[in-house]
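Okay, so here's just one chain, in structure tokens, the form predicted alone.
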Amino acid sequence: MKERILQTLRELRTYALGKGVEVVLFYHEEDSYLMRFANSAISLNTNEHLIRLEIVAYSDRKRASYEMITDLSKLDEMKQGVDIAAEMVQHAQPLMYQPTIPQFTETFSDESGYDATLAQISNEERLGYFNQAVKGLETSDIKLSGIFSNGANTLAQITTRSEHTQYFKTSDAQVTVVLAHGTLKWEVIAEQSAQKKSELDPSALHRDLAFLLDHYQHDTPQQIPLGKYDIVFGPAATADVLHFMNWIGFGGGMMKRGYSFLTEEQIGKKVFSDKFDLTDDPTRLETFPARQDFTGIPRKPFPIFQKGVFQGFTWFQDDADEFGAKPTGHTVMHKSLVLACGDQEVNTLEELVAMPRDKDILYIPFLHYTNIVNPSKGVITGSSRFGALLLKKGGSVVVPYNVRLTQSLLDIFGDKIAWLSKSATPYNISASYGARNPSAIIVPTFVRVNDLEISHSNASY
């Protein structure tokens, strides 16, 4: 299959040399299989396998793109939306920078991500892992929702300058386990990501549902007090502010809109805590990462803060041209974001809530309508929602209604770090929706920040 895939966009290139058009071409195929419960039953069980091919074509500092949803048997087809994307750059506006058009210098493959027993576990695992998960939790007020989402992503290119391809070939997995108490309206989660079959773990799922579940059934529900806590994150919450920053923080082209709260005169500053080191790291296959990016430019580890020092902008190739930037082979669907570990000996939920304390410490697990306040400030906002305690100063638990942060990048990750657990757990930011694109942030597995404000709380679930 590789090869025919390459060979049809040899032909493709072949056909447009032959019209006099420059093209950049894209090839992504995805094989997706979804398994999703709610009210303790399978609701849905499909899958799809798709091929998507976009053209770009260039003349001087025109571009245009055409995408199609073809298959490989339709060449004809395919060589049509060439001739598309020929005829849209004639009527495009003209760019006020020049774009590059990749020229690849050597043939590159990647398939070291790919797990065949992962893209292709059947419909029997599946359902079996879900049944591991929460063996014995089910009741008839608490009911099972969740998804199974895994599959292939194929992604190949080649451009008029050069005959040389480039192809990697990833598997992924993602699972979310939710059970809700059908009168009392409260829920709690566990999540797994994985980029091989052997990372499935169904009693690791099983274990925090089990604990979570003993904690919302037999502690007291309140509304806490608005004002400043002690808050330990978990992977699920870190991971989505860290995908916030990733917008709003060290991109050149967002930075140069006036869309982040960093600047140029930061590189080289201390800006956050020196607890704080963050690395897009394509070595981490957990990330399903492209180790070469799709311009042609070898991916390597590219430190973003070293103890909470600013190291520099990340640059897609596209933002280079405009500001007149060098690109650092960040011109990829995603990152592989690294967030260092601490030392702090907490692995578990049940080691969190045995750990000593003196005075109270609220758990947020889980993120809910996250979005941006501020983007120049670095302000995000977000509700606790799945699974949240509050961990009192004498040892007990209370279960916490939901409350909403509003807060600085700047304050979460700046000296209020308290302490990063020393164990790490890839988290799937993976989107439901668009060309498949499986993404992950490897991040602590517990993040403790002191101080920080509760903004809202509500009075009941």
Contents of the next structure:
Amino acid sequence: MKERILQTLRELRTYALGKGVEVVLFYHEEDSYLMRFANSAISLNTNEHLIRLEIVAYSDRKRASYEMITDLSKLDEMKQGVDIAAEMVQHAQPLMYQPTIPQFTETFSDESGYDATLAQISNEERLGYFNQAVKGLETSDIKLSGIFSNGANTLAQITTRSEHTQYFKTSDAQVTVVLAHGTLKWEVIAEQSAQKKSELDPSALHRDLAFLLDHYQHDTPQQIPLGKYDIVFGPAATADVLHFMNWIGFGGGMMKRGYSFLTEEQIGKKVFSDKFDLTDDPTRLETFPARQDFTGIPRKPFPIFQKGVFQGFTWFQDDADEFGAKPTGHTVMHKSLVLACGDQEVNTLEELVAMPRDKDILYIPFLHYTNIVNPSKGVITGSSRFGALLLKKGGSVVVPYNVRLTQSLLDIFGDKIAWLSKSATPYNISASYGARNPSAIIVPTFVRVNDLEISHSNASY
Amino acid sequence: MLGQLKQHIERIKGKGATYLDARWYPFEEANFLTMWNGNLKNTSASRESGLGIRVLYKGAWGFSASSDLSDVAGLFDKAFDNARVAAERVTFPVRLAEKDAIQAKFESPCRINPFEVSLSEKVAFLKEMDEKLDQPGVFQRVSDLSFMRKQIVFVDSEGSEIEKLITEVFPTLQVLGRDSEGGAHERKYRPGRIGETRGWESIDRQLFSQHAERIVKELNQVLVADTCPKEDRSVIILPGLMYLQTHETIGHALELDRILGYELAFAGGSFVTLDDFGKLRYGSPKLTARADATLLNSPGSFGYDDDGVPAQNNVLIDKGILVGAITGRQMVEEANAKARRQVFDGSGGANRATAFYRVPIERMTNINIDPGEDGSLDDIIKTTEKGMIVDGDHSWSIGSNREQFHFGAEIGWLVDDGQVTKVVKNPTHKGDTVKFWNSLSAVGDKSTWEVKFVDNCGKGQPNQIMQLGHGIPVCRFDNVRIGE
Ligand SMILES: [Zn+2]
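Given the form predicted alone, corresponding form predicted in complex with its partner chain:
Once more the chain from above appears, this time first in line as the rest of the complex follows.
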């Protein structure tokens, strides 16, 4: 299959050269499976096999792209796509800068992130996983929701500048298991991200769900008072906040366009707590990495913050071209962010709850519907969801109604960080719209931040 | 193709499937153009075609889709197999509300097909707008055009055969500026749906030019404005934000699949229960909201939904009382059974899929608020003691059961004693959904009513992006916390 894909790209390249068109060809193939559960039933069982071909045509400073959902058997259709892109680029307007056309100097192939047994897991196995994860936990009131999404992703590239190709193949799975109370309207969650089949472990989900359910079923929920709390974030919440930082933080193009809370003057300066080390680390397979970017730059671990000191912006090729910066190997579908762990010995939710404490601690596993309130100040807002707990000073545990947090990233990861856990979790942040693009952020399983303001507290679920 | 589809529908029925439908997209094309600070950053187009098959077997759905139509039989088999496995875990077997078998065609009103307009003409429009926006105070300027056109052929096992041709045009102008402290502020223009058609002809250069001037002027006012105070005030919401307030806290909250718990793993639930229909005072008596898929010119009007049910105009909230929801064939049957009463009389015709490779789910059509009797915007301002007018969607974040929300607007104007006193920057407001809608104290008349489009509503897993509309007047809400 790989050879057929690359041969097709080579043929299209020859066709473009024959027509005198400069092109970059980008092949994306996904084999996607998704089993979705709701109300304790399988509400959807679906699969899609889609091949996308993107043709970017260049003519000096002009650029135009044409994307098609196609099939390898349709070479003529793909050639027509090349013609369309070539025609479009004639009518485009020249950019005010010279766009770089990638020129691969060697053929590159990486299938290290592909596990066929995960990509091809069967319907029965998906169902079996769910049955194990919630064994004995469903009742007439407590209903199962969630997804088991898995698949394979194949990317391949060629340009008219050289005969060399790039080829990437990965497998991925994302599991979300939610148990929800049908009438009381609360939900608890457990999730898993996997790059290979051996990473799937329904028993870990069962353990967390059983623990949370015990509290949610038996404790009386409370509306907690507004004010400042010491908050422990779970992996989903931490990954979500980092995801937003990736958006409005250290991308060079966004900074230049005024959408970032970081400035060029801050490079080399302390921005966050000295406990905060953030790296783009493509050596971590759990992040579904690209070892080489789409312009052919080899990707190595790229420190973004070290001991809270900002190391520099990441640059996408087109932004680098526009703003005269040096590309940093970040012309990729997603980065491989890793937030370094700390030294707090706490691996599981049970251990967190059992930890001795001299103050109340609010545990927020998940932030729902986060959005950017003020990009230049790094202010984001979102609500708690899926199993928040108020861990009382005396050792007891209270179930809180959901709360809203509106805070600056500078506060969340500033000197208020009390500790980061020693254990890490790869948290899957894949979106399922458009071309399949598995992505995950590796975060400490728990991060404690003191003195954060709760600005809204629900009176019910 | 049609004959082949019907043949396979019969074949799979023979294996015990109780319902099947096929959605064949002979083509779906899109065209995106973005000019950013004078650079034509994006000139892209796409085209796809394919087939999606939905099978109901022993009360469970299976779905399969492919762009490769060389093995249609295999695609039907795969969908059937997916349903067969799903049938191993059924708690409430899917039933579909009655509908008529329909043979029909729908074409969205369009005079000039945007795909027949030359790229040069589109680029010229963007260039003209870019030059208009290139003014002092503007740090970033973005002019955006996106076009879509798709043909959908629907055929099902109940004898329906529907063909749709839908064309959409979505233009946006946006400017960004920085205040003296480096704070970023934006102002956008997305035109209301004026006129009766939605092709290239709906791009009115003169109108865009006027609004380009307006947003630049307003941006410059924001750049030197004081920050929005943190206090309680009445909030007067203009259509440029009112559409989103309606979308997030009425529209999504009233999707019946959310109410029944089908989105709990991702998008969330709803504070609304089946008991609430006919009883819950959702808003003040000034609030009448409807799901109107029959509006002439809106992306929320599509002729027939992807269950093959004709578009309808249904009241959701009648003078403040909750009476309806956004529904499709499956959910109304389940809701009526679970409520042990007839809450819904058949499908509301709102089940839609974003592409051939996605299944239809309940989606908003045009979720509108009827114009009221409180006059023009000026009339509403005159009767406001202490308020803030807000416009422009800057940020939005909503609780998972849609029970509370936080919105940031692009611009605010403080109102004191019936007069606009000054512009403020970073305006926000927040609230609890039901309490907020019950504080609705003024609804503007038809002169304030506009149809706004949404081109990117996300829902479902795998995720689906949908296009829809909101016809909304200016509304005023009292005692709202602002500035957080
Ligand atoms: Zn939406």
